[in-house]
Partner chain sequence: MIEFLNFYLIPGLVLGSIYALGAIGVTLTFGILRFANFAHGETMTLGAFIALSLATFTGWHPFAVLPIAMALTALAVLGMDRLFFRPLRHGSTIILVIASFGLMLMVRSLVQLVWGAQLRSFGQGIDLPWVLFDALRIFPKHVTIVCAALVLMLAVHLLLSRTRAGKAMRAMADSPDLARLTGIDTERVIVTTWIVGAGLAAAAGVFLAYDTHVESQLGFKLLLPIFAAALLGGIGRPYGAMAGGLVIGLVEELSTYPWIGSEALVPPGYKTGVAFAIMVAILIWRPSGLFRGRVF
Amino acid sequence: MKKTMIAAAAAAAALALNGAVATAGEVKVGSAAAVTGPIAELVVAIVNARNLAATHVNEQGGLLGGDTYTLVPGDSQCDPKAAVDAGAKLVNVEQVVAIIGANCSGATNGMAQSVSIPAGVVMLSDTATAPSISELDDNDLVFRVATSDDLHGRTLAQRAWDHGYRKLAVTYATDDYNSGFAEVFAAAFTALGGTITGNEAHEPNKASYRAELATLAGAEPDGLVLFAYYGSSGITILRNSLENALFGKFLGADGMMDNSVIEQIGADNLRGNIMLSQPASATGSPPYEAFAAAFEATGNAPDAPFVAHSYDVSFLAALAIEKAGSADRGAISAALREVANAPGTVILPGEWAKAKAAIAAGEDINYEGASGPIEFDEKGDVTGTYTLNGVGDDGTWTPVM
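What is the structure of this single chain, taken in the form predicted alone?
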């Protein structure tokens, strides 16, 4: 009798354990983000958008057999070395099955080359845009929904030309994102017939750039093209330029898109004098509107830089795991294209239950992103569009024609 009771208890314990694994398991995906560093203010909303996607998954049935979709944070600091350390912890200690992020191209390159590619772990970036990422020997493991600066740089050059600029000086920070952007822009602007009067690298985080700016201003260009992160050198360069009457007109890109630029330099000083280009979301489309309504309901601004892209990478990672049928690192890469690229049942942001049912029924699915159509090419890249922004009458970043 005693042995029978013990056997029954053991069987019940095993059944309970197996049930717990099936219904209350956890699938961990790394969320590498520059929560400290030169773009920390921007990253708050980026992380919130990633977390919203995870919430949608968990509220509508979870992953696979009901497992919790858990985003494990890692601080990549917008720095290659810090990113390698964060990635190593995510992959080797936390045992994540994929990584979304990292923020900043140098951090993404560093983490991919030193950690994720050797470990066979997919990386899916929402903000890394350097052309060099397309050339990684990545075994089809690095994807991004943010478009390459190869396209963005050529687009910004055309917009500068269209706005009447013919002679421009360029300064860029010495990192993968800003140096790659500057190279593409300079080549494209020259091809249009423009003149680059000076093209100089600068070190981030210096107290002053007055000497470098004085040299660039000496050739009397129409304006300064500034490729930098606002929190490392960008704001200081704007301030030095204006205080010393060296430059009054500025162009730049998404690395400068933060409200702190307007707050510290002043709306009146920048209005009509600065244009910044950034990747555009598909505003007005059903996918964007679905995301925007849900994100705004959490107290966040859906038009903040890259937040639509951030929701998309988090949702896509979950879709790929569901499509793969297991939390197998090796199966996620192939599944990403299957859930993102047409054709298939269209899935919008927030439609996790619909996606889960379609996958279970053996249907192909096609996730239509909040950031725009996501069709991964052979390099894991997508195409996209851009907006040009200036300071509006209300003192905020506003699209300009």
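Show the form predicted in complex with its partner chain, please, because up to now only the form predicted alone has appeared in this conversation.
Left out here are the partners and the other molecules; the chain alone remains.
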């Protein structure tokens, strides 16, 4: 019995390796995501958004000569070791043309440095925000539509100042995204003349943060700047703060932007009390609305963290392949800039047929993403636009001025 199972497993493995040979009429792009691991709860929506873009491409004529656009999943686990392993499989076994994602900055960094750059494969990240990604010696192979923490942190500090905050307490989860953000924010806010009354790390995934919050509240700041992922500590901190009347006003960033925050805490408790900064085209802008409507139609919430970026990278990868005219790794990098950067025919999320026709006609195109206009600079980074969101009357995340 057990022997049979082992034999079966071996046979299945052999079959899998065999099946890795690309079927004709298919263009494969690696979709690396931290599906398991510490941010598992965020990644579900991210993967759905990437798949939506692939669906758009396939429903509207497919890639090149009608080939299927296939996203091959790879689990980066938010761990550089796992990411290198997943990357090696995508690049070598699956023979993907490009890779989107890897999610956590550390995983992205490891995968880029030790797999994709040496192999000459373009990596297009949707969520890696660490400044160190810009510093890679990448032969123009690493791009990202997520903006560096540096810029976002400074922007948020300015917006906080503009909204009249002068004394703020900061708490951040000890992960790469939130700790980097907090550091930039605190420096920028102090430079503006504000006071940071306390800047404390917190270990994610604890059952209660009342003690830490009480300590931070002791200095009586105007509000709490909360850099955390909503699942691992954000919601718990909001709940502890409100239930104990420790903090009433909150500022934060996209790691907190999720419907479940409103669902869990209640819209009435948050309305007017929380502002979250999100790098995205302003809600109401045509690119964002195009994406949001389509994503909502699939039963997903468009205001979840990073989903707009995830849609964009998936769509952009397809555009670049179409532009390059072949599923050839070497041509993607140059094509990516051409399809993303102005000038050209403006393409919005979901407009694959239009883009395909324009490329076929030899026109230059300019993708305006759900997450922003997307203009890659020489480092492969974008300059973000940010919206500040609060809880609207309808109980959803709504931009505030």
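Numbering follows the first chain given and starts at 1. Note that this is a predicted model, so its numbers are computed, not measured. Each form is matched to the other, and the largest set of C-alpha atoms that superpose within 1.5 Å is called the rigid core.
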Superpose the two forms on their rigid core, then report whether the C-alpha of Gln113 is displaced by 2 angstroms or more between these two forms. no
Residue shift check between these two forms, rigid core fit, Glu200 Cα at least 2 Å: yes
After fitting the rigid core, is the C-alpha of Glu378 off by 2 Å or more between these two forms? no
